[in-house]
Structures are given as C-alpha cells and as structure tokens.
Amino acid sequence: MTNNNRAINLIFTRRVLNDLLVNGTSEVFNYVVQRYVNDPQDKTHGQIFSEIYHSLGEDNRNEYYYMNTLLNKLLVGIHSVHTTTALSQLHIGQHIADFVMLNGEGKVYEIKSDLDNFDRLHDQIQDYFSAFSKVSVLASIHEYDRVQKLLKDFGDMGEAVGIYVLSEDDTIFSKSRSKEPQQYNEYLSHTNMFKILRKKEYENIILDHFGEIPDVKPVFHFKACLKKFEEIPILEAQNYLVQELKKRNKITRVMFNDIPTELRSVVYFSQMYRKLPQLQELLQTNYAEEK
C-alpha cells in the first residue's frame, strides 16, 4: 500500500464509521481502499482498517497514530478506565487541546505529529495552563531536540512542560527519553475553566459549593454562575473542572478491551462504543458484500 494520498488521514474519523454503520458505505472509505487497498474484495472491514493503520505505523504517522497510541499506552499500559477519562478536542482559551487525561488531577497532551508544525506552541501551552496545571507535547523522536530549544525559550513555563516521544517501535514512556510535566499555576483562569464546562456540569459545581444556584433570569445565568465560580479558591475551582469532566466518558474496560486496538481512539471519542456489537458486525462483514 502507498499512502501518500491526505483522503487516508480522513479513515479514522466518527464520520466513516457513522456512514460504513448507518449507510452501510462511505464515499471516504471506498475512494482509500478502491485506490490503495490490494484485493479489498476478499477482505473484511476489520481487516481493511488494521491494514490502513499499520501503513500508517510505517511511514505516515499521522496526529490519529499518535492519539491511539497515547489512549492505549495510558488506559490499558498505565491507568484504567475504570478511574481515568480522556477527551479530545477540548476547547481552552482560543486553542483546542489534542488530549487531555483525567484522574486525580488533569493532564494536557499537544500532540506534534511529523507533519505538524510548531508556530503556534507557545500560545497553545499558555492557553492550556490556564485551565490545567500540568502540560506535556507529544513529539517524534526526530523532534526531541527541537521541542527542549523551543521549550528552553518560554522561560518558566516552558520549564514546567513534559516531553514524550512516539519511537520507531511506538514506546511512549521510555524514563531515559521523557521528562515529566511539573505544576504550573501561573495562568490558570476561572473564566477559562467555566468556558470549558456545559451548562449542566457548572451548575454542578455551583450548587455543590454553595448549596444553591443563583435566582436570575435566564439571560443572566451563565454570567451569574460565572461570578460564583470566581468566588471558588483557583486550585478548588480547577478539581471541581476535572471531577465534571471526568463524567463525560465512560466505559467498562470489557467494552474498551472489545474495541480493535487500531480503532480505539475514534470509537472511544466519538463513544460509539454505544453501537460496538453493530461495530463488530461490521468489521466481520466482507467489504465486496457492503459495498
């Protein structure tokens, strides 16, 4: 298989799964495997999918690769889901964070994929400090040295930022090539951390604390709500954020563990892990009968 075409970037995402489980095709899936899968027809769509993710493994490591290599590494290697939630795409301050972890405390991961670039570091790793306190990018191992220079030039804050590299053999961990995330509380933000909350999870947190939510009409509320979180000691107000975010994701580690390694990310994410025994179906069924 020759990867070189940006529509394979695009495999891993809710919406083909959604279309392969609800239409039973997807114009993305079929143009990927028509032009760069050999004999799709005698193949499943498990097997298509596995095929397209270790080609992605060898030369085309893209931000998904590294994303599910940091799910499995972190919630089958090291924590478990039964007391860790991970979230993707999180909006904090005017950047979007890649990864987040959620157990006693919360963890940002900025993935830095081979075809990432790096411009945008400094004020991605401010916006995430203001919301958590530790920080940490997720870079190749052709990276490492650029990542501790650019490191280097953000004064303290860049100090207290951790490294990990993805390696050739996708080890993530490795003590001798890491430097772990220290605390950093120097930007964190209430009208951050509230900004990042649904509307339910700050009334959570409100009537928790103070025993009862502000009497205001509607028009009112969110600005209410947000001056009572301000009133929350910063480092209170922050574990009240990670406990409600932690709400968002579960999953038993029997559902997670049926998930194929290779399309965990996606379907943990987008919890379609709700459909898995259509997923399974799916996957067991032979492309040229889908199609």
The other form holds:
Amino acid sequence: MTNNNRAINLIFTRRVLNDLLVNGTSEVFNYVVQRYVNDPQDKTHGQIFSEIYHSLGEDNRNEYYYMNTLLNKLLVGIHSVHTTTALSQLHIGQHIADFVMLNGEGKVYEIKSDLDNFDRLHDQIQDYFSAFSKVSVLASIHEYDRVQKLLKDFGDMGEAVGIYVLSEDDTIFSKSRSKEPQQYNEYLSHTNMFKILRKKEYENIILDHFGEIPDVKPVFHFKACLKKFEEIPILEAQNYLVQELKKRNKITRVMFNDIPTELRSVVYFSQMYRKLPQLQELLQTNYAEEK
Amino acid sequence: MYFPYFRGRMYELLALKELVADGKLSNSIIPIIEPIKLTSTFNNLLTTFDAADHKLAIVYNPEVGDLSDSSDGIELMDNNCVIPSILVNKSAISTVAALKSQGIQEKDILAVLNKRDFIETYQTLFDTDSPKYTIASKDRQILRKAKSPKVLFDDKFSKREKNADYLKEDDEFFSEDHLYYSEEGFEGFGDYSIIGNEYNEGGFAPRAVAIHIVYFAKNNELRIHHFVSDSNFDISDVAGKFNEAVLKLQKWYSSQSEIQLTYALQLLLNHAEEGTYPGLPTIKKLSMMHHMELIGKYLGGSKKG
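Could you give the coordinates for the form predicted in complex with the partner chain, as opposed to the form predicted alone above?
Every chain and every other molecule in the complex is listed next, the one we just looked at coming first.
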C-alpha cells in the first residue's frame, strides 16, 4: 500500500470527525481532500465525505468500506437497531474480532478485504468460537475460492464457518453465493467469555444468577466472580454474555437513519451519535467556510 | 544534595506533594520538574512547596508534552520556592533572555546540560557568571565543561520493553553516585528515579504489573528489586496481578532484616496485607515516594525523623 492509500484509510475515523467537530479542521481530512476532491471549496463536508467514500468503493475497498457495508446491510436491511447491537474491535482471547452482531445470539464476522492476509485465520476463528457460536468470514469475491479451501482444512470447525462475499455491486447476503454459519460449541470457554466483560457487566450477571456477589478482598474479586461464572452452564453463560454486550450500544432508529450512509459505522461504533446535531451541522457546512 | 528529575506526570506531582506536605522530603532533595501541562495539580504542588519553604526547580523550556511547542515557554512563576531552570538546547538563549528581562540573573538559574552539541551554547550563556547549579549528564565532554557547582546526573533505571522482562533479572545494581559525588567534586547527584528517561504519553493496560523498590545493600550501594506478577498472559485482572507482585514484595521484605522501612513502603505492605488494589499510577507514586524518602534519610536533613 502506498502512503496515499493509508491517508485515505484514516478518513473515516473518530479522530478525523472529532477534529472537525472540535477544531473545525483536520490535517488528515485536508490532505485527502487536496489529493482526491476537485473544487472542494464549493462542496459541503457531507458531499466531500460521500465523494471520498465512493472513490473507496470503486478502487480501494478497505476494511472500513467492508465494515460499513456490513453494518448497513445488517442493521437496515435484516435486523432492527432496536433489537440488535453491533460491536467492532472486540477482544476475544488473544485476537480482536472486527465485527460482532448481537441480537438473540452473537455472530462474529471476520472481514478479509483484498488487502488483508489469511495467515492467522485459523487461530482467529478458534478464539471467536471460544465466546460465540456463529462465526463467518466476509471476503471479496476474488477470495471466495481461497477462503472456502482454507476453511476445508480447518475440519469440523471450518465446516461451521459461514462465508459471505462483498460483490462488485456491494451485495453481501446473496443466497446463491453465501453459506450460512452453523452453530459450533466445541471451543466455548467460560474464561474467554468472562474476560470480554467489564466489571459492572460481570457483576450484573453474577448478581442476576446467584443473587449475590462474592464477598472477598478486592484483589480476589475478579477471580471469585470468574469462579462463580464457571458454575453457570456454558450456553446459559453465553446468553448472559450476549445480553450484557447488547447494552453497550444504544441508538434509536431515528438517529441511525439520520446518519449519512457513508459515515454510519464510524459514528455508530464511536458512539458519536451523541453529538448528532453538531455533526449534521458540520456536514452541511461548506468546506471553504471552515478555512 | 540529590536532584531527581521528573516530567511532571500526575502521579509524580502527587508523590512530591504528599512527601512535602507530610514533611517527608529532605531539605537535601531538590526535585527538578519539566512540566508537561499547567494543571491544577501542578499549581497545588507549587503552593505546597512554597508553604513548606522547600526549593524545587522548574524547567522553563520543556522539550516533551503539551508545553514543548509553545515558543515563549511557560509563564514565569512568581514563587519564592522555584529555582528557574533551563534545558541547554536550541531554545535556551531566548529562554534565558526572557528570564533576564524579569530580573533573573544567570547565577540564579539551574542549567540542565545533557547534549554535547549545546556545550558551546552553555559556555556562551554562562561565560561570566556560572549558573546556580549545572546538572551535568555523565558524559566525559559535558563533565569537563560543566562549571561548579555541578551535579552528576545519570539515568540509572534500566527500562525494559515489557514489565514481564523484569522477571529475568529481578534484582540489579542501581547507583553508587551518592557514595562518591562529593569527593569527585560534585555538589550533588541526580537521576530519573525509578521512572527512567524515556517519556511517553499516557499508558495502556499492561500484561504484567511491576513494582520497583530501591534499597541500600550492605556496602551502601543502591540496588533495585523488581517485583513482577506471574499471570502475564493477557490484560485481564490487573488487581490480581498487583496482588501477585505485592505478595512477593511482602515476602522479600520480611526475609531481609536490613531493608529500611519507609512510609510509602509501609503503604504498599498494607495493600499486601489487606488485599486492596490502589491502581497503577498509585503503585508508581508509592515506589517513587519510597525512593525519595530513602535517599532523604541517607542524606539527612529530614524535617521530621
């Protein structure tokens, strides 16, 4: 990847949006605008974001583009934002899941854009299965055969993994080209589930299930709670995990729909929808007026 | 005299403030602070030092942190306890000029000389009048050119990449400058305490927790012992990791009759006893306070006991 590509990858980030909101300007944004956008002074921030996003879609579909397309398909097309929460960058075991969708169950999506490598795929998937029972790979259409072949080598575990493809015209859930994930519980681990949870979250679970929280010295609190958590049958424990994680991202349908499509995943995952009015104002402002 | 050098992080400022407020910072210790932010904690520190009539050196041309870019340096502090200080670097000349316009003379200034390339700048600035102190890095050329009264300065803390790496060598030599500085013609000695020279902003959740405790060996040289947690596989349960580390400290302390107890060490031992976890910055703060208290006791001049 060249430097230019890297700068464009940084456009759809919390940092750039935050700089624009707070300081009225962002170095990365200015740099990319200069390189990729014609006559920016006559355009609004919103138009510029949209233009850059579409140029990503044409010749540089990076991880953000995949993630954003996936979020839009899932939360607009298939599930409702009322009943579904999506999380990104979730630590599971020794790996970080790109995208986890939670409604009645938890589903992990591993994104493999054309720019990614597949070396760690086996260990990534195995770690994801330690907390969630459904895992899928979302890859570009050029990598479909490769993903299928790799998963075959992973035995039972690979069989259970779903495959989705981001087609040239941005469809993902086409019936003919995708394979639904199957439930796979072989690697579920109380410890790995527990370590995803924040203190308040595991306390909620322990309190809910046992009616009380272990009374131990502070430095033994984590271990004592983990020990109790291990007493909960594993699928029930997983259900508690999903219910707690669902609470992490609360957004209303109106808010979600008010975010421009291109910016939805950065705004959603960084929870910047809390500043939605300011954001909308920014997007309607002309680029030149900020100078 | 001992001149510990700090970058003015929150826990460093709190450590110094608590020591001074409790009368536990020896008059033979003059901390040097390179401020990274003008926070209320920093202002409180100045007030506390002023009230206790304890000297501290403030660097007016910091090189790290938020204040490093501001061209005119930090505002002059109208405070009797402050020794105005400069890093001898490319902004030194303008900083000294600014100090002089406020009526501060060369002989009132503490100069930190740690770059060979700026020895000439130092010589130009202090051609006629020597600085109040020159903090001279342990470098042959610098030591040769530094004017008296000078302070022998060195980074004694050998920082490892990861906390878990301290397990490999958990007890090592720290310093013997306090034994020889005087006969070698120095007014004092200095170092970066148990923090080390490297400056990085903020922190992140560590895989291992380490507690660094400085102590006097039988021959009076200073050694440092690193107490490190064992369950260092991931970032979960920091409190539990702290407990592993502090229990090692407790065991070590009770097996060595000659280790000097300090107020801060006692607080750490209390955490071991009670199974409490004070948070990572407090652990650093207490280890640092222990170091200051220990050196203070060695040099004498402590206000209380």
